[in-house]
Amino acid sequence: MAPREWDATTYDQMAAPMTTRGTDAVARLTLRGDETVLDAGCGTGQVTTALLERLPRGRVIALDASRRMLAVARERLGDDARITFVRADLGQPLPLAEPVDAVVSTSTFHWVRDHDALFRHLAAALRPGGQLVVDCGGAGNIASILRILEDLGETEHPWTYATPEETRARLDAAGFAAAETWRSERPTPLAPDELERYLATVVLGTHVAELGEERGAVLVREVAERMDEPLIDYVRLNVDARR
């Protein structure tokens, strides 16, 4: 499945939960300040801004598969000479001119179906000893929403929600060492009047794109109405590893 385009402007307005998790991931990086770091799935650049603060003498490669996301990120980050923007699919070999010192990724890897290939591509992009820090959806993520979708007859989904054990095995096979993987719960309450907009943009955007605007809006409304409360039951897969 090819990556979809995103409503980047709306996403940017609703990205606080992803940005919070992203800045937490950036804080886990061990940096001197002069490294080259790949932001794998940079979105609209909110987390990239935090990453740049830790790299006063370094560089960031801001990579995303969505043209619209990259356009908003460029607008946010301006003409900072430390940034290179790259449009690429993480499910394919990465088109980087040279290896990077670290990779950080937030709320992205669960959109990549083949995690075996994903970690091989990342290993190829990292220098020996390079660091990988990840936050993404893991096994159990949005479980209540998945149950509602199944009740509504929607059984095909665009996500890969892996366990820490599955991910550690994939990292080992791809050549990573000292890999730590763990699960954390990050329940996220939303304002009731923002729930449908958030679902349509962030959680169910692929479903809406495939169903079309009218049928997609009906699905989003039905999911929102069946939720016990306006809360997204996020469960995160976290990774700290070295190449």
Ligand SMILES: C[S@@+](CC[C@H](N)C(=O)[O-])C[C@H]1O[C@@H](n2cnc3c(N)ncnc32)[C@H](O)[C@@H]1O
Contents of the next structure:
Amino acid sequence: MAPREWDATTYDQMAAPMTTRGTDAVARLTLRGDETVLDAGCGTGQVTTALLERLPRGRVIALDASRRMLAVARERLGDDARITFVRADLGQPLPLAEPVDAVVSTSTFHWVRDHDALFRHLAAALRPGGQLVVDCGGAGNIASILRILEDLGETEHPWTYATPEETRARLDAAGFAAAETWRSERPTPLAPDELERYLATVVLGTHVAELGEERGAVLVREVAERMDEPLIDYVRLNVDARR
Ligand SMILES: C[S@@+](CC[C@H](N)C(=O)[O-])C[C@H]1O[C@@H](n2cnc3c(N)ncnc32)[C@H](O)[C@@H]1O
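Other form of same protein, the form predicted in complex with the ligand, not the form predicted alone:
Everything in the complex follows now, all chains and molecules, and the chain you saw is the first one.
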């Protein structure tokens, strides 16, 4: 299935939790400052901005499947000569002219169905010895929302929430030489009056796209009403690996 479009303008206004986690991931990259780094799923470019700060003499390839996300990222960063924008699907071989020194990806890989293929494509895009740093939803992510969705009869989900062990095996199989994978809990409170907009744009965006605006809004309201508190129980899968 092709990756969906996003409401990029609203996402950009609500991206603080993703930007905080993404900036933490960018800090884990080992960089001199002159490398070429792929931001795999750059979204609207807020985390890309933090990445550029670490690459004063380097380059960034900002890749995303969503036209609208890339349009907002271009508005934010398009004047910077260090950046190249690429529209591509991480589920397919990546259309990059040359291997990159590192890949960073934040809040994106759980939206990609086939992680075996994903890590193969990333290994092919990285130079030998290149670094891969990932933050994404992992096994146990948004468990309370999953329970509510199942109570409401929504049992088909668009996410791949992998465990650290499964991911280490996939990285080995894809040809990564050294890989550390771990989970972390990042419970994230939201302002009560922002909960529905956040659910509709970020967590349940694919459900809304598939159900249509009206039925999607009903689902979002029902989920929000059944939540104990306006808190997203994020559980992250983290990766630090070398090809
Ligand atoms: C939650 S946003 C994260 C954006 C950014 N990294 C951040 O932390 O704010 C997820 C992004 O992944 C992108 N994405 C999802 N599936 C993708 C795929 N198969 N290929 C490329 N990008 C994808 C979406 O278009 C979206 O921009």
